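The chain below stands alone, shown as structure tokens; this is the form predicted on its own.
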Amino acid sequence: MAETTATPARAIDLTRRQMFGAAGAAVALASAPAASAGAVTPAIPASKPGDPRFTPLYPRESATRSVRDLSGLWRFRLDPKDIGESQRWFDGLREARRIPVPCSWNDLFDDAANYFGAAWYETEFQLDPAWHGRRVHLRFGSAVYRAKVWLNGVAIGEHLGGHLPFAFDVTGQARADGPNRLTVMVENKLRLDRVPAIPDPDTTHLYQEDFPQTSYDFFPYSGLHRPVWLHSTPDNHIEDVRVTTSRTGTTGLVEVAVRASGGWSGPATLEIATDGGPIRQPLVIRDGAGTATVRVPAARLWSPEHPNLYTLTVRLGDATPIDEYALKIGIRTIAVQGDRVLLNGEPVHLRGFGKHEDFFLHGRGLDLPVIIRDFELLKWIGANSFRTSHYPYSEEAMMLADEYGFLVIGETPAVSLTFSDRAEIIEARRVQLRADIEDLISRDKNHPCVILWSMANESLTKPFHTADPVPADSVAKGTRFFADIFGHARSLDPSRPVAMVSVQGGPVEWVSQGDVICANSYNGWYAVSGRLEDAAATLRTEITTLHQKCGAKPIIVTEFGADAMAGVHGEPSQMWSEDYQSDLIAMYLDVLGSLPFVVGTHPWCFADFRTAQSIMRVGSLNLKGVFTRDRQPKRAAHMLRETWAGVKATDWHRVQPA
């Protein structure tokens, strides 16, 4: 959603393959009226049957549409010998116990604690009578890593990659006369070839005895960590809407592109409702695509001191809609304007965490409860923002996020990507987070929340804690393989800025092809530990000379912390302390404050959360949050508090929401 001043030149140079994708790009740009100036809208690809990537909208209720959830308490059953599909447990799974869905397992059965092969679910559903004659759609949140599923004993499809959705057609393959038994396969194995890897052990000497063993600092989690969903729509139906809003003084312009089923012609409606009454703006749909734009006089626009949204409805046909899809949106321009980031035209700094989805039990498994806990911590600390480390968040949050008016950094699950690795290991990974950005940007390209996309965190030239020499070309392969994935989301969403997160020293070539710099540090703490004048200096010549060599764009540090134990308490502090996590965390505040050009700033991290076993590693958990696990406040929260939201604390032990 690009400022109308400031709208990129590749955003207007858009080719038909680009529109369109490869599998439209025949369609005939004519249909769609011309794009207002700076809010160019991408039309959305063609879908292809049975493409188990095709994502589609998010499933809502209205009148032309009806959804079943279908999570709640499903049979499983480990296949550690991978015996599963061979005997066919996709006829029958035997010998099965329960698990709620969604959940991870690693938590729930002691026997699954440290489990990342393959596990089977199965349930079953009926057809409601009303859906005779409609198309049914079933959608899985997130599988994590792999998924293949079978309907009454036939395969439908395979996915690869967590943390986003994936959805089949089953029209005609669901049974209307009796039960329907779902199975899916589930796997995590951690291989060298996936987003994220683990260290490969042909190019480095394997550096740690962490288990299990990763390249990154969270635990694993397995399992259909998001809700299944079954839901109908009609035969000719919506089946993905884009939104891009830009404003020409107080008037807001809505651009939308909207795809049809089946290259399906005919008329089609927007409807934006405001408190003045309905806007409404016809379009026409042409082999199944059409973009219009709806002008909003006086609009409320979306920020964080503001987070106003508007229910835009598509409609398809004539007085009596074929299909209708109602979405929130809010309206609102983010640019890139020298070292300053614009909201709405106006510098903005972040203020806020890195945070993971982790909590007890269920693990990574959608909690509402402690989404909204979360999102009310936030606002009680005073932030304005967070950053989907290390994987995209799920849709609930992104939702919520847009409601709470919090400004979100969507990050893709390339986490500790390491470039001393083979090649065909390498090329691998980029295919795969290539697919990652696509599902990515397609799900949550609608969110005003969403302001800057972050296509890794903490790339490496080699592997952490080795004595290994760097490679000579892991700077330059890494080099190529960003230029490849940065070139790749900009071509799907012009409108947003792009970056990527370094890891402190990290190679300039990488984080400088971001439109923000975007750096991790630990000065204090892993570097210059516990020497807190001295990392202050090191800390403003690091920040001041990355900034220089990045050629004067806004930096956004995203990562800076200690860890500390709950009730540790010294005077003088001292490293794992409460006073020394707040301490460093002010020290940095302090120091980067006083840089311009630094437009935002993310201790890390919100919470406290779940790791591998490990020496550096207190309970398997990393201690650099603000808050416990469990989501009490220590000193640095109130710290925090009083520092962003100019609220003194009188009490350490209380947490009362504002």
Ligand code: BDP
The other form holds:
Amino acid sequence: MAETTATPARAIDLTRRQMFGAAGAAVALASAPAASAGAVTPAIPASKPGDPRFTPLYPRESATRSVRDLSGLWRFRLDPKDIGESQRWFDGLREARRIPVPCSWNDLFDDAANYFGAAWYETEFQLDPAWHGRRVHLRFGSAVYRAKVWLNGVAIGEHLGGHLPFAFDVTGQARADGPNRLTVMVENKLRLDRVPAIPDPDTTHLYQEDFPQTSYDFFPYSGLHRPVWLHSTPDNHIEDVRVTTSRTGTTGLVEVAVRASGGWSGPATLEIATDGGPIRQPLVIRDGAGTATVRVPAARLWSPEHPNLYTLTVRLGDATPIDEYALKIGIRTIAVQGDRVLLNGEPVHLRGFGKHEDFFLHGRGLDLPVIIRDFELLKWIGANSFRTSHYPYSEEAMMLADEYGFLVIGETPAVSLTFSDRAEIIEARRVQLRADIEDLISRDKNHPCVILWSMANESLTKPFHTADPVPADSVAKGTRFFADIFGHARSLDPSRPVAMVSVQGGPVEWVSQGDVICANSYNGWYAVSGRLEDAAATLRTEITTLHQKCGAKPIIVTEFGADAMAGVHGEPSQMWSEDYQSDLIAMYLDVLGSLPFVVGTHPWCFADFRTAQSIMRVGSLNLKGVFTRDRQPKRAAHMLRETWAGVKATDWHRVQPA
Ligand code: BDP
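Structure of the form predicted in complex with this ligand (previous: the form predicted on its own):
So here's everything in the complex, that chain up top.
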């Protein structure tokens, strides 16, 4: 969108609708008593991100590790009166119906369509007898937005913030002698102090109310959106692995930092499998930490054209490993030099889209077929990149992006942060966003596909849909906020550039703090509507001015586009038709293609997606997809394919049989 200066059609006086409450990233509850019967080893407190016991590693099987996916049909009950905890629903969920995990609840049940309050999930599991004497971890891929977890009726911890994993060490709390009852309360209350948030009714007079009212343009799908796993590790185990790659000549340098549990000390080995056989590098772990570099001669670098991956195996111990963990890595470098982005030392241009995790019925629940289909279509259209707008995507999507060779801009959930809001609310969001960044970088740091972190999308000096003036201190508040946020991200990951995505007309003081300038631009749609010649001239001036104001930095235009109702055509083209969308995107590619400092173009967006009900959104859908929600190409998709992949519509041989 563009920051609006329009006069409201009607001003709505809102009363204070939301209670302000404390925010925080994750809360580990005080050590819960170990289950009396069948306890294997003494309980240790639940873990949280940032806690030295937190294990950010994706659960994987190895010679020393087992994984059990608890996905499936769980029991489910809404709790609109918030009585579940006082009535001890964690002792056994009555009057429950079935829900698949992972899935959003909103599109399954009519009474839950616009429900964002507390909902309870319950399942049972047996502990594998082979896990006796081992550590047992319980890991959630994502719960939107807050989750509180009970095991056998005992609270083990909470997590705040959607789209990112959290884990608990449940050794000793999971019984070996009978079924274990796992209960999770999830709520997605639309609150001021969350990231993302709703507009502040104390400082905002909206002239357009959407339902549900959010400050962002996608439906607030709720629930356990990703798998829940149990996994077992040895008592002394690998807690984290951090990989940073560089090269000297043709040799790849893979620097690996290992963190072992409980301050373990001893010998370890790193091994990288290559065509010429395994390359091994010994490593000493002291007080739980050790770092070494593996040299890979004649390294096959990772790039979109050749997404070469190596398997790195980390082993603790001598001949018989105490613990073993393997992951895929890519050897590549990423750097910003002047107004270029260099991948492996060569300038790179990003062609792709902003996307959403969004599909029929399951909402934002993990759907592996949709990920594969989307990635196939990205290849079909000639894209090499996407942004995880407007929140971190699933770990499975990131692994597949490594394999497909997509250049990914990894985004936090901070969409439409508004700096006209009250100071204590902004502060609560800052605390939450810092925690989200820690979790995100901790989770995705080893993916070669991630070449840029986006701290936020379209931060605002005042909300959309208000004619209130911009408060005098709004820009300064945001400037301080982002100085802190950028500093935090850079200290956590010095190996990647950091950016934020600006709204058209947004403050230069914010976006210019990035290493790369990411800008959303809606000429021809929200601004200069329907007039492509004028929109082209405005666009050229806008982006050239932005480049001058931000200094010699590369620019990625991270959003531009038009809504198009599939099947609507117009000659000459007009707004809402497939033809206008295609012409507008072609115009952007033309203008931006002539500006040498523009290093990326991401039309908004990949596919149509679900939004709130709004006078702006036909059928509660944002129709700016170049594919429909069921992934069929609109005219713009064919135009992009011709432009990006060089495949013409006249080429009827274009589908090659396998
Ligand atoms: C931008 C947002 C994006 C919206 C898009 C639009 O970044 O989330 O969906 O505009 O309005 O404001 O289509």
